[in-house]
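First comes one chain, alone, set out as structure tokens in the form predicted alone.
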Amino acid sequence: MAGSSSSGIGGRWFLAWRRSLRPPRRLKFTREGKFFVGITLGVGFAAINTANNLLYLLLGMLLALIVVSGIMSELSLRDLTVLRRLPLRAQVGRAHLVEIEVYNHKGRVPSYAIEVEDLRAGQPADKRCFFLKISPKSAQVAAYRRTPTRRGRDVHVGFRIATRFPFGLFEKSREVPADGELVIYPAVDPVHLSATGQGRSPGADNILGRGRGEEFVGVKLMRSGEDPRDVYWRKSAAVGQMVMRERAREMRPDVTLTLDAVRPPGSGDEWVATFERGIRDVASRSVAHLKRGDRVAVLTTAGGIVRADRAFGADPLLRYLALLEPVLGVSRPKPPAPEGAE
């Protein structure tokens, strides 16, 4: 325990002595900055090789453009706060927006052209969201969208605020740490159940018992201690007893749905891609199901189980399915699946 806090503080401290190293502002040229620089030396050379003042000028007047290309984009950059909401759910295929919200917090400064990139951990940073203008003590919302490709965590680290104001020559940027997680779904297809489901008894649909269900199947003579919530009034008038109705058992079948989770030894790529496919098929029939209104246990053979129904929803079995990791090594025996498993 204690070598793995000592650890746990030497890294954090190693990557706080590596922001510290890195400079607060990042530099470079666009295109039109590359042309802009390579004229200014060469008027520069041409300046000092004639003696010329009109180039000295010259000189004067371009350097000027890149002190004060630097002045504006830095007032543009200086006191953002970027805020990001993510969504409640997202799901392999499926398009869903971010947004990402900047407040400028200067009292007399506008920000132009300000470019916000958000980074996401091991991946490239493919979207961005530009703001025209932002102007001084108020906020600007922008949204991207994105449609994830694979299951799992999605780790966002931070953003990326860059401008190339005033003149488009250079463009400055910095980061700044925000972090944030969203659970990735995986894909769901349409299944088509069959009319009586592979998790009901068979018969189950017209056995009727005592129960608390919505349907009555009958009367009775109310005993003491019961509801008097279904005294039978009309009944009870007729026969001078108390009646009660009886109400059917409310049938609602189990449906087991188990998943290989044990990679073997020596497995490549293709048994990963049929894992994938197993618990996308999973999703699939898992959703089928509650939809139609079944309860549903998912059961791995790395010993995980899951239980959902329609009260609860598909949410706490998808993300158990979008976290789900192979284990590897040998495959523990199955647990006896109830009357009704697929």
Given for the second form:
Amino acid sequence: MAGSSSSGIGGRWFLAWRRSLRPPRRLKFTREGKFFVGITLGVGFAAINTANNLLYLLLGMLLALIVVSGIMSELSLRDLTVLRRLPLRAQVGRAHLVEIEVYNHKGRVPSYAIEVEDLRAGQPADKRCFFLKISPKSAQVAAYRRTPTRRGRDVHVGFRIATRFPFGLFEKSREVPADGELVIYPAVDPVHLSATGQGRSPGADNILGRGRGEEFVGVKLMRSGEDPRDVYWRKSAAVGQMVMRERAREMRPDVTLTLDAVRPPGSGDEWVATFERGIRDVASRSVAHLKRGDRVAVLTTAGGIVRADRAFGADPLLRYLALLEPVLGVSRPKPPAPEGAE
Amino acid sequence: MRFGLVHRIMTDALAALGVLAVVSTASLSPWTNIVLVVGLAIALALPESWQGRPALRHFATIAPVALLIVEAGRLLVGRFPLDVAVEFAAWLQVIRLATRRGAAHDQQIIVLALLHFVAGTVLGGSLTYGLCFFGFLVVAPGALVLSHLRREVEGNYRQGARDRTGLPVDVPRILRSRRVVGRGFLATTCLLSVPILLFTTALFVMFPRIGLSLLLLSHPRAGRMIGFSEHVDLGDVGVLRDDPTVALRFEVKDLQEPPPMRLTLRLRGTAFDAYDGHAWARTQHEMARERDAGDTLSLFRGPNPVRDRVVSFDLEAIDPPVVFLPPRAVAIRVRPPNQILLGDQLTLQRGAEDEIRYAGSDGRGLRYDVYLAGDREPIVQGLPLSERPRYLALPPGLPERVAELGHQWTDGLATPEAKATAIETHLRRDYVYDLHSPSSGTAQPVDHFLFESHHGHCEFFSTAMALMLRAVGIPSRNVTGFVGGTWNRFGRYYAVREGDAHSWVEAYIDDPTRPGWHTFDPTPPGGAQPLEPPGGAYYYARDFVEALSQRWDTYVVGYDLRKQVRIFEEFSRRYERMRSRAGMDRGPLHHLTRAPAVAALLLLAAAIGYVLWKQRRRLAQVERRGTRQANDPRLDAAAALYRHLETALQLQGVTRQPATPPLRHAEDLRARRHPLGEEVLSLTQVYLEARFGGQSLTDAGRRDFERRVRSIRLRPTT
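Can you swap the form predicted alone for the form predicted in complex with its partner chain?
Let us now look at the entire complex, which starts with that chain.
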């Protein structure tokens, strides 16, 4: 509709105009800068008051230093690219390194005293890296160490690049957007498991079935769509038809862990703390089971389920637990637990 | 060049320049200056390793407190507060230089140096101050930059920031590093002084000089000059003979070429009418404020620039503030210093004995032009009869033989002029000029001079003549001033020094054609010459320095609104001349080439240029951003390729530390002659060009990269 399009265009223009008004750089006085400006103003007042020509000389020098400071800080800040390299995985309570790489695109001018703050959504900027000198056409790498205290999605939104070069009088900074996301897994504690599960007898752990394992259970005629790599050529030649090897599937019983993820109405912080402890407990036990070789399934009372086994590792399960949020409401009936559930 | 060493040298240079600027103002006593300079040298020479010693640490704590107590005490006993503050700041600088540890102390040193220069502007800005200021301008940018960088290093790395792979950074290693500060860095920071100097000069020239004079802090700094105050002891003037300090300079227009090296010009300062046997004084003391319209004072008549000869004077600040006049001066035109809106205006005052004094020049001396009448123009001065007795009075107790001698020399002569000339001739011929007269200190010095020693300096001669003239009935008075001076080839002026101070006589002659005060100088010619020979390398160098100093005083310290207006007028005149020569002052270009129009056009061109430049930059940034999007799949693909390479290298036992950039890692491998060095370097360069260089990797390039990585992976490990 015309009305909505014109208001849409008008709105875009307005936003663009507001963006253009926003200064590309932010300028902040340092403590030394405040003193310096104070001295400059004092000298200026004294010069105008007394018409003392030497004070005019001093005033000129001080003002020139301010102007030169602005130009050199701009030169230092310009044409820098910042890259963030997040680790593959991070966990609550365990420190991880986040690499920050700054590349100087300038052909001849190095950048000095560059400070890069990694900005995360909804959190104060507390991690910064310092680069004393970045030569022209080269990169410098720094890293900061962080120990997460909460699981979940850690969203990085950008960087704040700042410098107080050359004289430390002002801090000039600019923000660049750079999205990044790191999933913080819940903490995992060491758990000691018994050698065998309750109700399971040794020797009955291996249940053969059809699957993709190493061993063969038999042969069968090939059907369309099946993987031709399993064709048993010798038998096929003997039989005159395409015969397939049937692979065995080694199965251990699933270990099922349950987690209450439904938050009762009116519950307070205590429930949340219990929920978090539950997640940590489930994560710890899952990892212990996976190390032992068990397959693990985690069921939540909100109806969610996630599985993991040794072949695929704990990442999907831990990621699920990292992002799990409680659901508000009446809890669903517990699904029937399969055999071997704890 | 080591970062820490260069930083220390530059900071030391700033501190030294600041202390020298203060010392050069001569507001501190000579002994204080000497001890300060020695202390500065010791502080600069102390090795950095000593500054951690307990003794120096204790010194750093105790010394400033002790200094504060001492200076507070001096303030209480009546010292001028500014002098006390400057001394305190200078000593504080020396203490801080000797005991500094860390970037914070270095910044304090720089701030103190700046405050020294601010203080120097009030205390007096001689040429030495100017040279120190210029040195400060050259060194300050580099010192400030290095100080800031050191502060950043100490602040960021020492606070436990795990900068790289979590390992702490070795700050002393960075300070010993030669990679932070190179020749290019030093050259750039020193060259920063050029734009700073240009900006300073532009602001200095263009900023209007209108002083408000609110809350003025005046510092008593005029040098005291003996011989021109209310009371002069016999012998005071003569002892100045060895003092080479420049008291004033004068320029004579239309001088012959080459100008004479010495000019014996008597410059009258003050006169005295009462002699008590040992000292001259003035009977009358009142001063009448005199100033004609504008800046001119008529002594006998108004100035006539066409007919009169003009001599321009540049008088240093002296106390008392006497105006010195050559013979036959008929008018004075002063050139007042900086326009002060609220404050004392410059005034001239006429006192007794035709003395002229000035007030309100803010202790900066005085520039004035004197108009001299031609030799044929009669200058008539009257002396009422009621005034004559004080010019005829002889001191009580003067021996009779002095008067008798005067009569003896003048008997038979008809006119007062002849009598005066006779006395003058006798004294010149029969007596010897001697700075160390044995007649000083005697009970009757003039009598002793005339009859016993026959040796004396100019005051003895002038006093003797004045008394003898009075004895024979001719009114006379003793005059003090300067005789001389000496040509300065660089500044093209004559320099008159304190050693040129001289004493002579004025006798009132009732001449029918030109009655008035006539000048007589009974001092033998050797004693009435300007000081010093003109030749020699030392004097050559000193002339140069004095001329430079005079230029500094005239064009920098003395720069005022008049000069500003003159500069702009001259600029405007030259521009109009250029326009008319180029024919641009008529026709269609007439309006376009007028100065305001040209300035407006230049501003417009600069604004348009700036807008175009900003647009171009914005477009270039958008283009670059387009090829550098964080989510650009091509960039992600390049990064993924490099990760494959890293994995393959790990299988070969080569691991890149997170702190090491990819290119440096590859170069290290090649430098260590690793078998994979060249291949890794080549692949890394491909990665960097694709990731940062804006060159997208084609499919063939990507497959080639993968193939080469596979071959690295499959290579047998050694």
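What you are looking at is a predicted structure, and each value in this text was computed from that prediction instead of being measured. Numbering follows the first chain given and starts at 1. Rigid core (definition): largest C-alpha set, two forms, superposition within 1.5 Å.
- Comparing the forms between these two forms, the C-alpha position of Val231 differs by 2 angstroms or more, with the core used for superposition.
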